[in-house]
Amino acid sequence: MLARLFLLFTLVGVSSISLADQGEWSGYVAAEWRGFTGSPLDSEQQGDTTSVSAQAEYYREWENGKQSFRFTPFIRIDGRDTQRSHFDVRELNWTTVHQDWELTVGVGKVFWGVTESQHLVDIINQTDLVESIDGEEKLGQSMLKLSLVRDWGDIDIFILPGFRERTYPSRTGRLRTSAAVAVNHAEYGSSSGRDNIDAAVRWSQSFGDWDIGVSHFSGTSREPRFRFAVDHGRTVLIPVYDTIDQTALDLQATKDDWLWKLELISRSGFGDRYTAATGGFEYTLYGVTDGGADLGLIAEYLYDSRDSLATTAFANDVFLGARLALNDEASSELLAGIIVDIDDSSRIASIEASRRLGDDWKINLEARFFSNIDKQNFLSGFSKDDFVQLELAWYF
């Protein structure tokens, strides 16, 4: 109910302006093909798929930038997986900016984090898992965000009504857990269910070469745990969204060609309080080719104190990767990496590449390869889902 009031307030706040005449539209339309190199683990799962997606953004500001309105809808239509076909409002908010404070009301997206392999501290928005298994794509979140600018740091205060459940592939979709997730039977630790109102606060500051953020979140976990159940004679996973408290630290130090990064959380609500961390470095070699390309070498360690009881695949893992930026006119980029489980040697390798084609087009390549996946590993459901994905997008 409160989430609807926030949206109403957002629309009322901009109702006096002419959106069609004075704002700017931008966005893209894309066609995607995803091809799998082998047969699925479950015979019910289907093979290669094609889809189309589109995202638009309307942005309008007035009073010399002190007031602004943003609307960002997103849609995907998938040729095989009905649950991957979805519509979401990524952003729909009004922002007012003043000398030492800023207020945003509506649906928004907020990113916290510094590491490459995973973002432990990034907890405001829910993961849109049907878009990508790397957790980078997020659903819009209803929020009231108050930012205070002080000499001793910036404070962001969030009130978060209207919980969003994580998206999952259907039973016939690929890149799903061994048993399908019964998204319509989600359970909650709070008696208020998805109507529970969450809250968060974050302090951030820069000290020379150091950027630091300290945050606390109290509310419904964006990451569910699962319990097995039987639904119409089939084994399914029931997502359980516990009520948690999470205190987090994100830290980045820029030392010449080195970036040192750390994300650390302490969380209660999943049973005993536990800690998790991701930390490492990125070292950049500048001008490695005659064309002026830069090569970044990345190494990170991923830790979770719950070990085998963790609700993530990354409890004792190492990530090694490389980022190549050609710095050419087409903005060609490549990111490749591998995560290795130290305990059972399970491995997931990834490649992401992109290149502009002229002024309005862009081609994106993504690939994931799973090898030596232990049957007890959290990634076991993906063990037969090696894939290559191509996307061609037109930007306007």
Second form
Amino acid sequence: MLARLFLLFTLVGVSSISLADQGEWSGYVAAEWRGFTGSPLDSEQQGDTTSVSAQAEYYREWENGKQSFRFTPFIRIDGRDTQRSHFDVRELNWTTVHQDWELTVGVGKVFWGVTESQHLVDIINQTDLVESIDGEEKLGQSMLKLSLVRDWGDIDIFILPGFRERTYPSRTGRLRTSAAVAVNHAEYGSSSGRDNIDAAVRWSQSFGDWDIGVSHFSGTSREPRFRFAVDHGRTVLIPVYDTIDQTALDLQATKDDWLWKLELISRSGFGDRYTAATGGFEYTLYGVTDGGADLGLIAEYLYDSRDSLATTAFANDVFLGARLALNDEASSELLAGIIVDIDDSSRIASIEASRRLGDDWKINLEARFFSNIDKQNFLSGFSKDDFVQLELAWYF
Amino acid sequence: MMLVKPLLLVGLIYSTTIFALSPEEKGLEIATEVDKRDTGFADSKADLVMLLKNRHGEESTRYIRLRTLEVKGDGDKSMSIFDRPRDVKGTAFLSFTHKVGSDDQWLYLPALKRVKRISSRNKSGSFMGSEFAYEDISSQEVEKYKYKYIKDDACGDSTCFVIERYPVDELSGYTRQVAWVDQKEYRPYKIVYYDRKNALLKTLTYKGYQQYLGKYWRADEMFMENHQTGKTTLLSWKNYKFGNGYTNRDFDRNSLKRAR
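Switch from the form predicted on its own to the form predicted together with its partner chain and print that structure.
First the chain shown before, then all remaining chains and molecules of the complex.
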């Protein structure tokens, strides 16, 4: 209900703009092919897939940028997985800026954090998991965001109505849990269920070469627990969204060629209180080739105090990665990495590469390989889902 | 008053050297005057088109908007907002230059809505795939070089001082730069860059100077030619505007996230 009120408020605010004042559209249309190297774990699961996606952004500002409106719809149509085909309003918001405060009302997207291998602290938006298993694609979240700008740092206060459930592939889709997630049967830990209004606050500040953020979130967990159930004779996973409290720290020290990073969370209400952390560094070697390429070396340790009872795959893991930026006209980039589970030696290797073609086209390559995946590992459902994905995008 | 005499003595020595500046002192004096004449502009904004050409004549363009805030007693703050290529549209770069020590830099990635603090050590790296390195486009503080006056030389219709400047930072991609500065307005006319092996690397020429607020000169075009690769980059500046009333608030992480 409140979410709808927010939208109404946004639209009323926006309708006051003079129509003569032109805004601008930008965005992309992309075609994607995803090929799997082996046959699936479950014979019902599909093979190679093609899909198309598009995202547009309408932006208009007035009063010299003191007020602005943004609308960003996104759509994907997948050739095989009906649950991967989806439409989402990533952003639909109005922002007003003043000397010591800013206010955003509507659907928005917010990122918190510093590390590369996983994003523990980032909690405002729900993960759009069908888009990518790396957890970096997010669904729009309705919000009222008030930012206070002070000498001693920035305070961001969030009121978050309209909980969004995580997206999951369908039973016939790939890159899913061993038993499919029954997305239409989600349950909630608290009596107010999905109508709970979440709240969050974050303080952030830069001290010289240190950037620090401390945050607290109180509301419905973006990450669900799972409960086994039987649906039409099939075992399924019912997502259960608990009401949690999560206190977090994100920290980066930028010391010359070294970036030292730490993300730390303490969460209660999701089973027993637990702690999880990601910490490490990125060290960059500049100008490694005559063409002036930069090579970044990344190492991070992923920790979860619940150990084998963790609800993520990364309880005691190491991430090693290399990022190569050619700094050429085509902005060619490559990120290769591997996450190794120290306890059971399960491994995920990944490659992400991209370059621009001409002025308006871009080609993206993504590949992930799962090896040595232990039957008990959280990733066991992915064990036969090694894939290579090519995407060609046209920007307008 | 034991101190008076030594001070007088120092004063005497100093005043005599005015008439016979060493090449180093004269070089510093010229650089200081260049800086002084460009002090007090408070803030500016401009649109920039970068035209990149390789030795085969293939071209690509970048559109960037630039905002600058002068900071008294320290280096300038600047915000660069990328409009094209379209795949990087909305990417923004915030930089606090410092006279001494490393600069502070943040990058905003619009797809993830992520602000990343980045290392400013990459001085010699290419800016957006162009022939301009980060150190060529960042705020040119006097303290970032040592200087030496070489000679007077004709440049265009006027006469230039020719000075050499040597980067203080060991991470610079250059051993030295030779700069032509016109003697009337103290504007850079041409800069020749020598790489770490002291081999000729690039030449930058300034064209079409316009005066703003009756005082500050800005070139309409800056042309960089890389003699080693045959690549060139032409910067065309448009819509310069001064006195925008910018404050620190227009150059913080919040404004970086909103940059358009």
